[in-house]
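For reference, the chain that follows is the form predicted on its own, supplied as structure tokens.
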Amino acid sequence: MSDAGNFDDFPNRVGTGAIKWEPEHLKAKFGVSDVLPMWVADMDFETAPCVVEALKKRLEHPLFGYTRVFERYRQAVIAWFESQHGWQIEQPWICHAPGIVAAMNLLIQALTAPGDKVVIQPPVYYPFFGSVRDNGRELLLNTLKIDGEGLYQIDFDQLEEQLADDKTRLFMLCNPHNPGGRVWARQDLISLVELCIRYDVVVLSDEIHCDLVWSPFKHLPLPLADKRILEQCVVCTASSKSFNLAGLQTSDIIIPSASLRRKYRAQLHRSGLSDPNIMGLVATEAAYRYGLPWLKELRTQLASNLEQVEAFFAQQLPGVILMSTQATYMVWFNLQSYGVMAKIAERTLLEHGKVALNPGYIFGAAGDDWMRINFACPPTTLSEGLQRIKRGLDAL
């Protein structure tokens, strides 16, 4: 099978499950089904064929028994995160999760306390909140700015204050940041990574996207930033997100700590959650071996994509305000002008303009205002939901 991706035709995801086509799933969500959906973060193109080609190898094996994570697979995301971030990690520091959210949740419950507080930067990727809630942990709100140039800032002031907290335990960081795209400085890392330090509070940084970053942008990981972070942080990644494996539901989760590690490993443990799905081994394995032709092309695919979006707003819709997108397939853009808030346009855009996307309200109170756009999508996709946003914001 050919390297090449096909970014040009329209999988038909109805009756595969997904949950972003499926009409009841999207007459559940949003109150309509007839919509194009343009909201959460995978992608509507084939994966890449390596990883294709890997999978039916593995069921010509017709056996698919209780697995652990293998060596060849540890050396493949070794070799992926050295030649494409720098990042040299070490072998025992990789550990399993089913999924990234999932592995939020089980370390807030191994690192953390009833009680204990966790300071999260919203506008951010929903399941931060829950994944401090719903385990009983109190939530601290490091609200992000917006400066000069439309880009988010951290306020290290109030961060300072919170890290200060003598209950505070952990620090959540999106790198980079979803929804609003945005690339983290290496000083911003590295003022994190002070405070952090100074008030002996673990970072958890999530870097899924660090793949998908715009030139002339650069991810950093966050242990690369500030060496003096590596015995109290985690950073979690998956392929999920560069190859559109999310439904596979396999996570690297690297914690360099022993002991951060041992209490990680043991609430992994207790949660029942040790063993991997084969088939995530086997497509992230081959993904990161043999993916990156494909990744080059998809990144090109995806910038042409984001050109294709900015050159409409600043067209068709000079008026709404986008934050620049510096990594992500998300676009992330301010209803200021409408005088709206997003509930309102939410609803509109279904009615009015029959598209589905992220209203910004699910990233906390700072996106009441902001609505996000999954790109993601074949050239002649986006045209139709770039046209359906229109028609949809000009209802308002």
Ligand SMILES: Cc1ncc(COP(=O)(O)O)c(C=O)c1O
The other form holds:
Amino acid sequence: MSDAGNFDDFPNRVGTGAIKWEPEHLKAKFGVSDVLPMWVADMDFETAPCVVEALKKRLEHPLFGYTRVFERYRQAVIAWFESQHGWQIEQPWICHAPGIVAAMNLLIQALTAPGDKVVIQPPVYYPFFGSVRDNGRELLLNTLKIDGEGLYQIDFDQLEEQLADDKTRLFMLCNPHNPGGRVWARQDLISLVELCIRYDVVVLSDEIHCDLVWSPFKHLPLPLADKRILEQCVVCTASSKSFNLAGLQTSDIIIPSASLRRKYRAQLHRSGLSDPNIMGLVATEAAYRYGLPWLKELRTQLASNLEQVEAFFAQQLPGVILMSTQATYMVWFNLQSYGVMAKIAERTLLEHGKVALNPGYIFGAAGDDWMRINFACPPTTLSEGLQRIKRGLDAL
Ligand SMILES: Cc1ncc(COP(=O)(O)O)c(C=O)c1O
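Right, the form predicted on its own is done; let's see the coordinates for the form predicted together with this ligand.
The next block holds the full complex; its first chain is the one shown before.
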């Protein structure tokens, strides 16, 4: 099998159960199924050939009993974060989770009590809200502000008040930020750490998009901004966004503090989730060991796709404000020039454009007049999608 990636086309995903494509899932979510899906954050690209190769090889040993995370796996994770992000993770810090959303829920259960307060920064990836509310904790919203350059900035004054509240136990950071595609500046992270240390609040840093950051920006793992946060942070990572493996439900939760780790593992155990999926481990290990050349090709493709989106909006939809995407394969655009909310735009895009995007309101009220496009697909699909978006927006 060749090492080269295929970014020109992809096999039909209907019939595979894909949440993004399966007509029954589209119908349940959007009320229609004849739409081009450019919503949920998975890519219409085959994964790296080295990952497929490793999975096939594992199938040659047809025994799939209970499995625990093994040393070779941990070494692959450690080597990846050291080589890609300059972060030295110690072997005992690596904990397993069947996905980061699962980990968020488990961490909230493990590290906070009902009635405790948790700070999040909307508009933000929607499970941040659910994981707090559904577990009976109180949400404090440190809503992001938009600066003169149209980028999200943190309201540190409000954040300080919220962290100073005696009931605040946890701060959930999205780093890089989804849906804004923001790479936080080193100084932002340093200031966050300072406040969390001052008020003794644990930080959950969701770094799932860390490998998909666009030049000249660079991902900074939270503990590298200020190592004093090590004993007070949990960094959520996975190969799933970088290598398109979300269906394998495998992620790594890095917890340097022994006491936080004990609490997390106890909750994992109580929930019956201690045993990982063997195929997820095999895929992640292969991705981290052998997948860098493919990831580089992917990044080149995604950077070119991003240019395609920006050029299309500049030429065909010049009144629409796109937030500048520094990371992730998502573009976040504003509907102000149409004078409508995402609730209306969503329907018009579905009915007239035949395209499914994520409406901004799911990321909190601060996203009410925004929409999110997933541009991780072959250029021809992207061209078709952009034409559909224009048709939908023109009908507003
Ligand atoms: C910021 C962020 N965190 C977590 C996830 C999902 O993680 P998982 O599939 O591991 O639950 C996503 C998926 O889009 C995401 O954007």
